[in-house]
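One chain comes next, on its own, written as structure tokens: the form predicted alone.
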Amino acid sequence: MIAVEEALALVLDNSFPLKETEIIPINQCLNRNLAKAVEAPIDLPSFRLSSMDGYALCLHQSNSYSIVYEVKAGDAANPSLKIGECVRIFTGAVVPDSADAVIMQEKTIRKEDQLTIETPVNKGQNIRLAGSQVQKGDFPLEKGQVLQASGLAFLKSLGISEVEVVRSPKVTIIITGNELMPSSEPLTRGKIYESNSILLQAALHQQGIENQLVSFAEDSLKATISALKKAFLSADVVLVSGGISVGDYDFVKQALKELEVKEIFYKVRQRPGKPLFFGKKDQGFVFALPGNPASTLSCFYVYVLPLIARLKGSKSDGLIRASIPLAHDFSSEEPRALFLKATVQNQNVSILDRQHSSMLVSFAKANALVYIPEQGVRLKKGALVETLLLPNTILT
């Protein structure tokens, strides 16, 4: 059994970016990683533009100007202004070459075609210069950059319609357990509704992984070997849910051994998720996750997510980690490291009730995990604790 830090280091040390890339339309690139840096094909903005609704001035000593023209956003006009002349202009419109500054309309008085300005004006005021955001030939987005909504919009503003991204990892999910039933059927004695498939699918989808297959294997060595053998044919990552403990009907560890999967580690000194297996088969990886839902998701966030990120070409180590003050006292005698469901709010973190590995209700309310190192702790309110922010968590 190894420590959490050693297990995570082994995951990262064995990770590598996938070599295959693809060129796809940017509207399909959300959460994808750039395979190479993006070169700007144009200046952005590509012309001098007004950042205000107001008047573009050809400056002189007086505070009085003659209005000779109007330029709206999208107009190509370039009126030649004489000293003391100005044009009515709107936000985003091209500033005439002969204009020195733009004054916002709230700081002026207009009477027909005469304008009086009420405050001093500096040369270049309220004018965004061509290339002030990005210059043609620059590389504003680096290799490995994760494309979020803002990145896609930025590419669009450069006139870029498609980019080269790292191929999305292919993931196969194998669900084991004779006690599991689909939610479409009435629940019978001794059975439970299966939920880990949607749990893992949703967590992968959140990372932009659409290439997923889900299969179910009964609790037998033959069925487990068959499911794993099929998964290894096409998957970059195989996630097995359940069957990795030491019970009489837990066959995953034996099946992995018979398929000559290289064991990188098995069992981590943590709660939940002690019976976690990480291994490698040829160029593919396999995580055998504990079957309890909270254990499954905790292990996914802490170990699987960093591997997925590295395969996609990112340098990320997984979830964002922050030191956040505890909202209450907390103590534990647990000798193993803990990943505790928690909520971050008002710049504090609260550890939730119902931390058992089988309980998803607390995870459903959580937006973070609090990491407590091995050997137990006694913490007072306000103590800083290492907090892993779940995807889409916003600190308030």
Given for the second form:
Amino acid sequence: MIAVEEALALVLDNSFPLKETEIIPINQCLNRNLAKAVEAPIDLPSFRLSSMDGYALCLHQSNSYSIVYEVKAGDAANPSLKIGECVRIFTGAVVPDSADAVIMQEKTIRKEDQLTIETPVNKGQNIRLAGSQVQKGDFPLEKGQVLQASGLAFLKSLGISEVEVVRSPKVTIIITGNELMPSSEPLTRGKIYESNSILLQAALHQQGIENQLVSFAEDSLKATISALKKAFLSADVVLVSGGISVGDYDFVKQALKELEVKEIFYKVRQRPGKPLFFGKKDQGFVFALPGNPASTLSCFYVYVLPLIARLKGSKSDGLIRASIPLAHDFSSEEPRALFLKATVQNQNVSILDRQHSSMLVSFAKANALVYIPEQGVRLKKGALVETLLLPNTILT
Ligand code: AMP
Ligand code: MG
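What I would like now is the form predicted together with adenosine monophosphate (AMP), since the data block earlier showed the form predicted alone; can you produce it?
In what comes next, the whole complex appears, and the chain from above leads the way.
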């Protein structure tokens, strides 16, 4: 059994970006990571533009100007201004080469074609220079950058319509457990509704992993070996749910051994998720996740997510961690490290009720996990605790 920090370090040490890359359209790149830095093909903005609705002035000492022209957004006009002349201009329009500054309309008085300015104006005021965001030939986004809505839009604003991204990892989920039933059927005695497949699929989708397969294996060595064998044929990462504990009907550990999967670690001093297994088979990875749903998801967020992120080409170490004051006292005698479902709100963190590894009710409301190191703690309200922010940190 190893410590949480050791386990996470082993995951990161064994992670690498997938070698294969692909060039795909921007609109398919959400959550994907750049395989190389992107070079700006143009200046951004590509011309001097007005950042206000107002008047572009050819400056002189007096505060009155004659209005000689109008330039609106999209116009190509470049009127030539003499000293003391101005043009009516709007946000996003090209500032004529002969203008020195733009004054916002609220600070002027217009009488027909005469303009009086009410405040002093400095050269360059309210003008966004060509290349002031990014210059042609710059590399504004680095290799490994994950593309979010903002990144996609930024690339579009540079006129880029496709980019080279790291191949997305293929993940196979294997669900074990004879007690599991699909929610489409009425429950029968001794059975429960299966929920870890949607749990893992959704958590993977949130990371931009579309290439997913789900298979089901009954609790037998033969079925477990067969499902794993098939998964290793195509998956970069195999996630097994359940069957990794020490019960007589837990066959995953034995199946992994028989398939000569290299064990990187088995069992972590943590709650939930003690019987977590991490190993490698050729180029593929396997996590065997304890089947209790809150254990499965906790282990996913803490250990699987950093591996996936690194395979995708990111430099991330996993969930963002922050020291946040506790909203209440908290003490625990638990010798293992704890990952506690919690909510961060108003700059404090509250640990939720119903922490048992079988319970998703608290996880469904959580936006964070509070990490309590091994050996227990006695903490007062206001004490800082290490908090892992979940990918859905904004509360609804
Ligand atoms: P296991 O890790 O297989 O010993 O399972 C631990 C607990 O998690 C048991 O109570 C299982 O019924 C439950 N469990 C395992 N797999 C799932 C699943 N896919 N969906 C919901 N609960 C599960
Ligand atoms: Mg089981």
